[in-house]
Structures are given as C-alpha cells and as structure tokens.
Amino acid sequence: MAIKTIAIIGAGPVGLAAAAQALERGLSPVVLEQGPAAGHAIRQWAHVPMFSPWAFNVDGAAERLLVKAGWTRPDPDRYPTGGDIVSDYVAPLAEKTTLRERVRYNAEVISVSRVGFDKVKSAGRDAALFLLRYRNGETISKLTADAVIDTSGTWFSPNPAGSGGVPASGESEAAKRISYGMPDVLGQARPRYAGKRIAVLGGGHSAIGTLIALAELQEASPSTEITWLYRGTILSKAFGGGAADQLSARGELGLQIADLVERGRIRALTGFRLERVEADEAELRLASDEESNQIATVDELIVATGFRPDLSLLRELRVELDPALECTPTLAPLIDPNIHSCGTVRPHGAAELAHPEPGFYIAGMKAYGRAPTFLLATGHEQVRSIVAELAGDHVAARRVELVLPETGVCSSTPGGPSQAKTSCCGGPAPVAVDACCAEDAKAKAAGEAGCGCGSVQRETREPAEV
C-alpha cells in the first residue's frame, strides 16, 4: 500500500524531525501532541544541561524548514540546555515554519489500532487504515493515516524507586516527599530543597546530575546533607569515561561527582536496594533490603531511576519487543546496558525498528524501551531513515547518515583529568567479576592490584541509622 499520510505521536524534536522529513518527500504528516505547546516534555527539565552540542541536537531537514523562515543556527560548539532547545529550536520550528498547519496540540493518544481489526485478526490487515483516539479534555477525537511513528518519550513514565522495578513499600503513601526526575533544585524547586536532608536514589546521568546541582546548592545553603543511594556494589561503574568521552559535557558530570564523593561532600551509599519507605510529618525512613540491610532518614527523596515506554496505547498492534528492554529484538542486543558498558550505540533505523505492524514505528526515545543513553542525534537519524522506508526509498533508509562520538564509558580512571587514561578498558568486565572494566578484571585475576579504573569507590555498606 502507498504511503501518503503518516500520524506522529509528540511533537519534541524527534516528532518534528519525523515530520519534516515526511513533508520533503511528499507525505503528508499530522502531529498529535499532548501538551499546550511543542516540547511538553523538554519544558519539564528546561533547566538541564545537553550532553552534546549543538552541532548534533538539530536535524537536517527540520534546518531547511527552518532556514526558510528566516532561522539562524545556534553556535555549533555551544551546549544547550532543555530550555534553549524548545525556545532556538522546537518552538521555531513549530510556529514558524510550515509545519505549524500541522501539529494539533491538547491532543493525548489513548490508542492506536487498525480500522476494524484487533489484534488477533489478519486477513486484510495490512491493507488497513491506522486508526488513532486521542483526548482534548473531555472530547474523545479519531485521526487515521497509512502509518504511524511514535516519538511520545518517555519522561512521563518514571520508574519507580522499587529495587525490583515496583513501587517500594510505603512510596505512594510518602508521595508529598518525593519527586521523580530531575527537579530544578537550583531553580523553581530551591525552596523545598535548600538546607534539607536530601537523598537521591539512582546510578544514571539524571541522578548525577542532580547530585552536582545539589552541591552547588550545599554551597549556598550549608546545611543541606546530601545522600547518593546507588544500587550497585562498584561507585566508579557510574562516573563514566571522564575526560576519554567524546562528549565531554557527560564526561565532565563524572569527574565532577567523583570528585564531590571523594571530598565527602556528598555521602554514597553502594548496594542500597530501597525496599521501604516509612513517612511521619518530620521526616522519611528508607530502608533497604535485607541483604544490605541499610537505613537512610531524610527530608526528602528524588528517584532518579530512569524511565520505561508507556506501551498502553499501543495494545491493539502487533509490536515485537524485546522481554527485558520493551525496544525490538533487533535494537536490543546494541543497547542491554547488562552487555554494553563501554563504546556507543551505531546508528540505526528503520531495519531496527521495525514492528511486525507493517507500517508503524517507535522513535526517540521510547525506542529505546528501558535502556538509557539516548542521545537526540540517533533519533533524527532513525526517524530520517524510517521516512525514507515508508517513502518508498529503501536505499536511502539503510544509509547511514550519522556518525556518533565515542562514549569513553570505561576508558578513563576516574578522579580527575590528570588521571583520566584511555587505555584501560578492552571491554566491559565479566559479569558477577568486581572489576569495572575487562583490564581491571584481567589483572586482579592476576594477582595484582587492578588497571587503577575503579581506585574511588565509597563504603558498601552501612548498617546504622543515618
């Protein structure tokens, strides 16, 4: 069937993307976003800090549109923060540019299927029309089109701060103490935080980077006491590649954090598997399992433990995903964090994301299902690449456009610059090994020391009250 209409689930950077890369081949594509405005989703951590530059945060074909309305590129080398995305990029590009006739805003998918088929049906299945409801206050609209991309994200399906991926005992009922995220501690959040007892559950960049503006915070309130509560046994898995990543703001956060642990202005708790929460007016009790057995009494709890893909609307198509990331079979194996832990993720479309749904696709970030480190520049080259398949140019959607800068995950000692190394990594190290990287592991196996990649680590545990 050709392909004319597409519908496109979320209008931030990767839907807009997807969208101006429809309209430079021919098609015709309607944007259903959730929010008032473009970028609901980025307004919400305006405050943070881009990875990567600009250079790599703007898509190719969203850069023409724009270009014709007058749009001058930020600075390449600049890096932007969320807000600056939505208000030099997102914003323009959906008010100023073309595709302004084409996102309808207030306009929550709540289901995507085929006309007249369920999921078990087949017969003349491929031949029908995708059919979206989506919600704007109390009416219930309908959208069909030949293909669908979903590019919703994910940031408003946070994971819970349950160890085993649940709710922890005692958290929906302590909700008033806790916030999920990265809430803007320096910023609108200030009050709540400044001169508390904060405690931050989580081993990812967003938990790090909460850490860091917590300690900035510390500076100018003293009294606040800041707490990392980090599941694994190994503190230097986290801090990255250092000054060996290629993106050296993310490569930054890890020397800096680092560096705040080593100076004890913030105080790590390794193995802190959070089982329960107990809440009175004056404070919160967390309570690991049973295993570490450990206690944390804080004012305030962020769950900074990453996020999942809301699948729900989805219920009615025939999506293959992968049992432990909830991305495809086929992208999975390039992005387990339980295989990777060292390089970066190679540049993929629409062969990768594929569904046996002929015709749609998950884009962005909930392409990635469960899996973290995600940058912007992968999804404009997936959603190219999946316009392009559904255009009917299949060559063009197996090119690759792109080309990543390297992680360093692993390639550096943490600490500091002068320590940073890049020769100490050749791999992620065995599973179950206590070594944070193959080196590390082959020489401890020998005997010695270890390569020197896991030299800052903090107690592993600390059965007391804190």
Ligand SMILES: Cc1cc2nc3c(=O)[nH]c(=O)nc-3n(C[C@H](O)[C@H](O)[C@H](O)COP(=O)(O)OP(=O)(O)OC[C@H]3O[C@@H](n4cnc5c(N)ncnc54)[C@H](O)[C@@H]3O)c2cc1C
Second form
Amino acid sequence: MAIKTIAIIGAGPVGLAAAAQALERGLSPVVLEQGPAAGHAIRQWAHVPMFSPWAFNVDGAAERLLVKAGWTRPDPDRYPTGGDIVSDYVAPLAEKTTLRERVRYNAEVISVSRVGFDKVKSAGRDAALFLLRYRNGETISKLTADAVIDTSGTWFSPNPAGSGGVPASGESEAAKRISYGMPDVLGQARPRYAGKRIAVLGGGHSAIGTLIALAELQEASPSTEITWLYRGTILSKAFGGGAADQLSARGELGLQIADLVERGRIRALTGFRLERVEADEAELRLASDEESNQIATVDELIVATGFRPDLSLLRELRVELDPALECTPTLAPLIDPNIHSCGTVRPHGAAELAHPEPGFYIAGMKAYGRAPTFLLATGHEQVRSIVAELAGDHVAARRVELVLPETGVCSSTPGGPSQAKTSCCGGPAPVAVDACCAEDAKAKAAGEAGCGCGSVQRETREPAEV
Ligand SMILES: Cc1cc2nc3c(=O)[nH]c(=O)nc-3n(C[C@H](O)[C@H](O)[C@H](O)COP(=O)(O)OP(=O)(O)OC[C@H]3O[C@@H](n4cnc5c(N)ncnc54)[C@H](O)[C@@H]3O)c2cc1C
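Now the other one: the form predicted together with the named molecule, given that the block above is the form predicted alone.
All chains and molecules follow, beginning with the one already shown.
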C-alpha cells in the first residue's frame, strides 16, 4: 500500500522532526499534541541545562524547513537548556514553518487501532487505515492515517519511588511532600526546598542534575540538607565516564557530584531500596527494605527513578516489546542497562523499530522503553529512517547517517570515571550484527560468548536511571 498520510503522536522535537522528514518526502503528516503548545514535555524541564550541545540537537529536515523561514542555527558548541530548545528550535519549527498547519494542539491521543479491526482480526488487516481517537476538552475526535509514528515520549509517566517498580507503601498518601522528575529547585520551586531537608531518590542524570542544583541552593540557604538515596551499592557507577565522556557536559555532571559527596555537602545512603513512606504534618519518614534497614527523615522527597512508556493507547495494535525494557526486541540487546550501560549504541531505524503491525512505529524517547540512555540525535536518525521506509525508499531507510558520541564508560568498567577509558567497548557494534558494541561483535565472531560486558551476571548489575 502506498503511504500518503502519517499521524504523529506528540509535538516534541522527535515528532516534529518526523513531520519535517515526511513533508520533505511529499507525504502528508498530521501531528497530534496533547498540550497547548509544541514541546509540552520539555517545557516542564525548561530550567535543566542539557548535556549535549546544539550540534547534536537539531534534525536535518527540521533545519532545512527553519532556514527557509529565516532561522539562524544556534552556535553548535553552546549547551542549551530545555527552555532554549523550546524557544530557539521547537517553537519556531512548529509555529513559523510550513509545519504550522500540520499540528493540532490540545489533542490527547487515547487510542490507536485499525478501522474495523480489533487486535485479533487478521484477514485484510494490513490494508485498513489506522484510526486515532483523541480528546480535545470534552470532545472526542477521530483521525485516520496510512501510518502512525508514536513519539509521545515518557515524561508524563515517571516511575514510582518503590524499589520493585510499584509505588512504595504510603507513597500516594504522602503525595504533598513528593515530586517526580526534575523540579525547578533554583527557580519556581525554590521556596518549597530552600532551608529544608530533602531526599533525592535515583541514580541517573535527572537525580544527579537535581542534587547539583540543590547544592547550589544550599550555598544561598545553608540550612538546606541534602540526602541522596541510591538503590545500588557502588555509588561510583552513577558518576559515569567523567573526563572520558565524549559529551563533556555529561561527564562533568559525574565529576561534580563525586566532589559534592566527597566534601560531605551531600549525604549518600547506598543500597537504599525504598519500601515505606510515612508522612505526618511535620515530616516524611522514608524506610528502606529490611535488608539494608535504613531510615531517612526529611521534609521533601524528589523521585528521579526514570520513566516508562504509556502503552495503554496502543492496546489494539500488534505491538511486540521486549519483556524487560518495553522497547522492540531487536533494539533491546543494544541498550539493555543490565548488560551494557555504555552509550555506544549504534544508530538504528525502521528495521530495528518495526512491529508486527505494518506502518506503525514508536520513535524518540518512547522507543527506548525503560532504558535510560536515549539521545535526541538517536531519535532524529530513527525518524529519518522510518519516514524513508514509509516513503518506499528502503535503501535510505537502512543507511546509517549518524555518529553518536560515546559515554566513555560502560558497566564493565568498575570504579567509575577514574578507571574509564575512551571507547571502552571500541565503539558501537557494526550494523546488522547482534552485539552491543564493537568488542562484543569481535568476540562473538571469534566464537566467544561476548566481550565481557554482556557476560557478567544480570543480578550483579545495577542498571542506571535517566
Ligand atoms: C531532564 C531531561 C534532560 C535531557 N537532556 C538531554 C540532553 O542533554 N541531550 C539529549 O540528547 N537528550 C536529552 N534528554 C532525552 C531526550 O532527548 C528528551 O527527553 C527529548 O525531549 C525526547 O524527545 P521526544 O520528542 O521523543 O519526546 P518529548 O520531548 O517527551 O515529547 C513528547 C510529546 O508528546 C506529547 N504527548 C504525550 N502523550 C501524548 C498523547 N497521548 N497524545 C498526544 N500527545 C502526547 C507530550 O506532551 C510531548 O509534547 C533529556 C531528557 C530529560 C527528561
């Protein structure tokens, strides 16, 4: 079936890039965005400095559209905040280019199916149009399309605080003293946190970014107490590649947090798997499981334990997902933090992201499911390839057009930044090889089990978080 219309869910940077790619190929995209403006998710973390400079954050087709509308590309070496990405890129792309007529706002997609087909019915299925139902205030509207790309991200479905992936006992009752993601502790949320005892739960970049911001707040309000609740036992794993990280700002985060912990500005409790939350008028008591048997008494808890995809809207589609990561089974071994936390993921596209439902793809942050290492540049390459495939250009769909920066560390490098080597795993695995990195591919070709980073027992690993 020749594809003409593409419905795109979410006007984040990757959804808009998909629409720009589609326009360039003469297809007709419609973007449905639940928020009142483009970049609705990024607007929630507008205050956060990004660790990738502009050079890695702009899609090629989007740039071509913007340049036609008189846009000047920001300095490629400068590091934007989330807010800069919205004001200097995402908003002009959605409002000042020909994409303007293609985006519908306040349009929350609640289901995607095939017209006249439930999930079970097969005969003739592939020829049926997709049907998207979306909510606009009180009204439910419908849109049909030949293909669908779900780029709705994961920001609005954060993981709960409980260590088993379910809310800790008492978590919802204590909601007033808990926030999720990355609150703006130096800006709008400052009064809530200044001079308070604050616990941050998590081990990824969001937790570390928030801890560093709280340390800055502590300089102005010295009575602020910061506790870092870390589920793993080896704190240095959270520090990342340090100076060996090819995204130097990302490496710098690890170096800064290591220094703050060492100087006692941040108290770190390791092995802290949150089990129970008790709140009263005065404070919040956070209890770990029996094994580590620790209690933290604080005023506020910030939960930064990563995000998960909302799959409810895809219930009637034939979607195939890795049982652990909730990304496609082909992508899973390349990004599984259990076996390989290094960022040397090879660029991937339509082939790795295909589902048993022809014409349907998940791309962008949501494509990584629960894995934490997604980069915008990866998302742009994903949608370039997917749109090429939908347009029938299979050669372009399989071509790799991206070199990703490496983190400079992988989970097989114990000891964190000080022991990390650049290209620890020799870079990404070649395309069409079932291996997590170049070293792994080499070892497998020689008849071995793998390079070592994938052969370490799963249970001894401590997956990173976003
Ligand atoms: C704090 C933070 C910092 C990051 N820093 C970096 C960085 O430095 N470098 C980097 O490369 N990456 C970074 N990332 C990762 C990633 O690049 C960003 O999350 C990026 O915004 C992902 O883009 P996206 O378009 O896939 O999703 P999003 O930006 O999350 O956009 C999804 C859109 O879909 C909409 N939506 C959701 N559900 C629906 C629905 N049902 N119907 C309609 N619309 C819907 C949302 O409102 C949103 O507008 C960061 C992520 C976070 C959270």
